Amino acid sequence: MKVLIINGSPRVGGNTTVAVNELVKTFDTEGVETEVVQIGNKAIRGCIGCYSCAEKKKCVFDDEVNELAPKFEAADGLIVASPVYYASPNGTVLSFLDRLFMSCKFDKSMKVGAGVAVARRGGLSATYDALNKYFGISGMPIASSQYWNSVHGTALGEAQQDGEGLQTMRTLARNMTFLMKSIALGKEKFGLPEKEPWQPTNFIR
């Protein structure tokens, strides 16, 4: 089993790394592989729209979403952990994947996502649930935890003082390696659910 990290704040070593070495301490004693990358002190422009990704099977801009597309596809779960910027993921998590969803072509059916949110205060349900969206609509089971994936902190390091918001962080990790490795045995056993042919509709012809 192998978990893929983005680590979406701009701080190295801030509390949203607080809150991804709890999951990395814990995926180790569940002996699933991780591999955190903080995209988050990058510049990393957003979609445009121009669906060259349709044709070329890979992003139009060669950044780290390029780089780090081949990774996902490889991984049996992803993580974003963002901080909370206007009760929302930051811009530069938004832009990221916003385009390795649109550009990464493969299925990512049964993979399992979950999002992380770190802030000082409000705006973490909100921001999870942004973050939940992109596994949704990508056929992805999200991982759950005992309370909603979020750590409190804001001067560098305080999110160690936040007990229950690691203890989220454990359950998660404890919670998603368990997904994972039953749907590995699903997969084994049955295979995955049938796919009937996109139906998109408009609402406006």
Ligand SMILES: Cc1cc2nc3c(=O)[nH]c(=O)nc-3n(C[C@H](O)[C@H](O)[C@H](O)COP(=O)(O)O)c2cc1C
The other form holds:
Amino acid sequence: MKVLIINGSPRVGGNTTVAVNELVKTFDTEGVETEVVQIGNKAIRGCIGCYSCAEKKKCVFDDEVNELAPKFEAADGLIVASPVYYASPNGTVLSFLDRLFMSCKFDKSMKVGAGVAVARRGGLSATYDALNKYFGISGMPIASSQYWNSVHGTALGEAQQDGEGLQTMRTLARNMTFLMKSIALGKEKFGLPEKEPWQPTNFIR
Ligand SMILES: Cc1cc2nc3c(=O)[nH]c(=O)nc-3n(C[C@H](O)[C@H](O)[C@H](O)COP(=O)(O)O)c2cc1C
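The form predicted together with the ligand is what I need now, so please give it after the form predicted on its own.
Okay, now the whole complex, with that chain kicking things off.
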């Protein structure tokens, strides 16, 4: 069982890292393997809507997106932890996720997803909602916790003092482990749900 964790902060040792470390510690005790990749300090550009990934099955820009795609494919779960910038995930996280989810053409259904938002004060639930949208359009069940997945802090590492936020991270890791194990059992027993061919419609016709 393996979870890929994306740390969207550009700050090394920042508050997103504090949240991620709490997740990793809990997954360790649950016997779940984790890999953490910090992307917030990388120059990741946005999607240009060229749709060449439809044919190539990878992004036209060969960077962290293409590098991490096979790790996403191999993982049972994906966590995206983002600092809140103006009540949204930061720009690098959005650029990364737009391109990752658009260019990864493998079946993502029943991989478990979770978003985590980290902020000084406000915009956490809006950020959490934005992250969850990527999972919801991909047939990925979303792991929840005891509260909307969020941690507070401003100065580097201050989130260490957010007792409830860190507890929320531990509960999330335990719930996600249970969900991934249950899905693995369900796949064995019942198989994946039937998939109909996509029936795309546009609102102008
Ligand atoms: C450009 C920018 C925008 C921000 N916008 C918000 C915001 O909307 N709400 C908030 O509570 N904190 C905001 N912050 C503060 C960060 O979310 C906060 O410092 C957080 O701990 C950063 O996480 P990190 O240490 O992992 O980078 C902003 C910070 C920056 C640099």
